[in-house]
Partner chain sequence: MDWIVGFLVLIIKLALVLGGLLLLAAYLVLLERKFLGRLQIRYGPNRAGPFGVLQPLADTIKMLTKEDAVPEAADRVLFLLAPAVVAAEALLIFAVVPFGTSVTLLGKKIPMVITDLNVGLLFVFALASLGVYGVALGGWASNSKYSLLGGIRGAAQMISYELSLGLSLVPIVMLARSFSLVDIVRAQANYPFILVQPVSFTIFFISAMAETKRIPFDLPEAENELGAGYHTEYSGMRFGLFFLGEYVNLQVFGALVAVFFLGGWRGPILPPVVWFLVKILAVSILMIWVRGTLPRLRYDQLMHLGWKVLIPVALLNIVITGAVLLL
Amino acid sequence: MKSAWEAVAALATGFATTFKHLFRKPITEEYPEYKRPLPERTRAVIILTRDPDGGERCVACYLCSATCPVSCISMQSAEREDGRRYASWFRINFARCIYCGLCEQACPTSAIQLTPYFETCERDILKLVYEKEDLLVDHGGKDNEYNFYKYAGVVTKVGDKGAHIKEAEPVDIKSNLP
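Structure block, one chain, which must be in the form predicted alone:
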């Protein structure tokens, strides 16, 4: 008998909640006119940023495409005369992207960054395939001062071995011999 009373009490509580909301004025937000403020860490459309020198940050290491769970990122690497790597082409399919942010976390150069811009609705699905020219911006994004080649220890016009930020001088291998 006890379980029957509990069931009736649970039904009455559910109906009371429904009845309470039945006479409230509905809250309607007109979307295009009013855009709800998004949380600060909202992840949406990807951009490719530049370093403080104005060069592309992407070194085409393929880590973003390797970590992407839906395989929506593809690129081709190339190397300039000064030894600096870059992506000769970079493509992302936003029709497949799930905005998980794994590509941003995997990027060693902070080239890929997710922005809070989420309005990417298109009737033609091919318009959701973005090329490098569509993604590349003229700023550094969240970290304007970071320059991968000043920390990486790669010999380029930025510096030689041992001349980079927080890098120790190269060890003379012959000095370690017995």
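Given the structure is predicted, the values throughout are model-derived calculations rather than measurements. Whichever C-alpha set is largest while still superposing within 1.5 Å between the two forms counts as the rigid core. Numbering follows the first chain given and starts at 1. First, how it differs from the form predicted together with its partner chain.
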Second form
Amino acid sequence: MKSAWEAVAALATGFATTFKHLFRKPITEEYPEYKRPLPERTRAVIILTRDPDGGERCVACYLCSATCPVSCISMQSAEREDGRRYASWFRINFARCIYCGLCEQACPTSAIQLTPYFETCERDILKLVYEKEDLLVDHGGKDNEYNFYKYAGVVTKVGDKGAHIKEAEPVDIKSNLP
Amino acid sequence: MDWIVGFLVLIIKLALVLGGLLLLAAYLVLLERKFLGRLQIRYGPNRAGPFGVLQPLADTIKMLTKEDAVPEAADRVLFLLAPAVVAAEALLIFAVVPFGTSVTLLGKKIPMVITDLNVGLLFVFALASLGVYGVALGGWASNSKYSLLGGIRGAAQMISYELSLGLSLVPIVMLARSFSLVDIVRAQANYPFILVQPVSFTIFFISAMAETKRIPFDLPEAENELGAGYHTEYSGMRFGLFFLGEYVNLQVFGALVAVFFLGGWRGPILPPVVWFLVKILAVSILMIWVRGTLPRLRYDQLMHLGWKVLIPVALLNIVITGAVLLL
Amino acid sequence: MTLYGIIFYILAAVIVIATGLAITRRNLVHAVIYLIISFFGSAMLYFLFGAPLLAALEIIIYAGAIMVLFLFIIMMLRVDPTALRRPSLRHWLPAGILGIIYLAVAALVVITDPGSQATLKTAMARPRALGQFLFQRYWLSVEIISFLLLIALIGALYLARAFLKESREQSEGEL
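Switching conditions: you have the form predicted alone, so give me the form predicted together with its partner chain.
Whole complex next, starting from this chain.
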């Protein structure tokens, strides 16, 4: 008998709780009217950034394309006259992209980056295939200071051997002979 | 001539009832989603039209334009027929439900019921028991494990609770001395039967929720263990028919609770049809509130409740009512 | 032929065809469904003869409960229809002979009985009349049948208890 009474009391508590909820203001955030500020490192649409001097960072090394689990990145590498590599075309199929961020991690030049912008809905799925012009932006993204060619030991106009940041002078191996 | 007029009146009544039922079913979906939302401190649908009033329309268009896929290994004919069985049995029950007193129109008396069958209550049960086939065959014909499990659970649950559903109404028949729903409403002229039969009302209400497969009795479609149960493989308007059947069933049991326990269309001031609608909606809201509060029963709890609690209590209730009536 | 006559023959044809299909289907679920259609036909016949109570009970009990149990068991067992053996002539023969005898007797009754030539007339039995008929005139048979059902119920309970005990002992033995 006591347990029956307890069961009824438990039921009544449950119904009272939900009844009280009826008069509470809903805690829903209504999306298009209120857009919740997303953290800087949220993973959504991918961009190609530029270095502080305004040059393209991407060196078309294919690492992002290789690491992409759904193979949504494709490009063609080319070389400028000064020996600097670049992508002659660069394409990301956002209809396929899963926004995992592996390309960003693989990128040695911080060129490919994910941004918090996610509202890319389209009726025509082919409109989600972004070309290089659509991807390229005029800033350095999350890593504004980094300039790959100032660090890398590659001979370009930026610097000869040994002229890069954190790089020692090249060693003349012949002078080391005993 | 008289024959043609009678036929025309019947067709008009059928059209009105069918249209009303489908419209109310569509808006019951909206009501349920809104009310459930508020119970869970959210808004519910509010995008399609002001306060989401066009949501049912949007849902209907969506379901009609979706692909009507049939699984390759399915039993095609049964797969296509099962949803129609569910929707049809739910709609047919309203044939015997009285909506109000008779109206006099152009010198002719038109009763506000499609047909006053003298075995109306049994007709209701006959159709309610056929609802099992839609669930069981839909689950079997899909030829998928989840669907089959959902169908088997549905069949077991629905036959178990049909017994207590039927037994809970025996005292009502004893009090009204008739199987006809019109007569049962007439017998409640002085007081609604809920006052003299609260036990019967409780059993009927619980069994009705089990028959409509609503939370806390939604084991046949338990989405976290069976996908969507017996309608896992359905898409488009065939799924829509299952859905429609469910919400028409909600109205059916709302109407039956009103007829058997709340005095049917009786009520002060307002016209009978409005009272009837108010009672249906009140019962529906109560069921939605239950859905928003209680968790799903376990299978053994379900069977325990049905066979070891509700049926014995219903039998006892019949004996006591009989004894009181004889004295 | 009256309208009722036409409806009667249509229903009779539906019942016979559905039952015939029910016993010849290889797929058990289809067989059950044809049997349900046949029950529906019989319920309609009862309704036509003016016994709506009997019609409703036929649907509730046979179509709504017993056939659901059949379906339930078939769905649980998942019998492979191709594995079922076609019954041999030795199985067919007694059934066939009995069927022919039955058909002959039925035809004889229909031809010789003068009542069978009368046209179908509509009647209406109220549930109350049927109840009085059943429980006042034939109360003894009703009681005997209910007693039989009670015995069956107790028997089923006893079998289930014996089975439970056995399985409990078995599980204890395993421990």
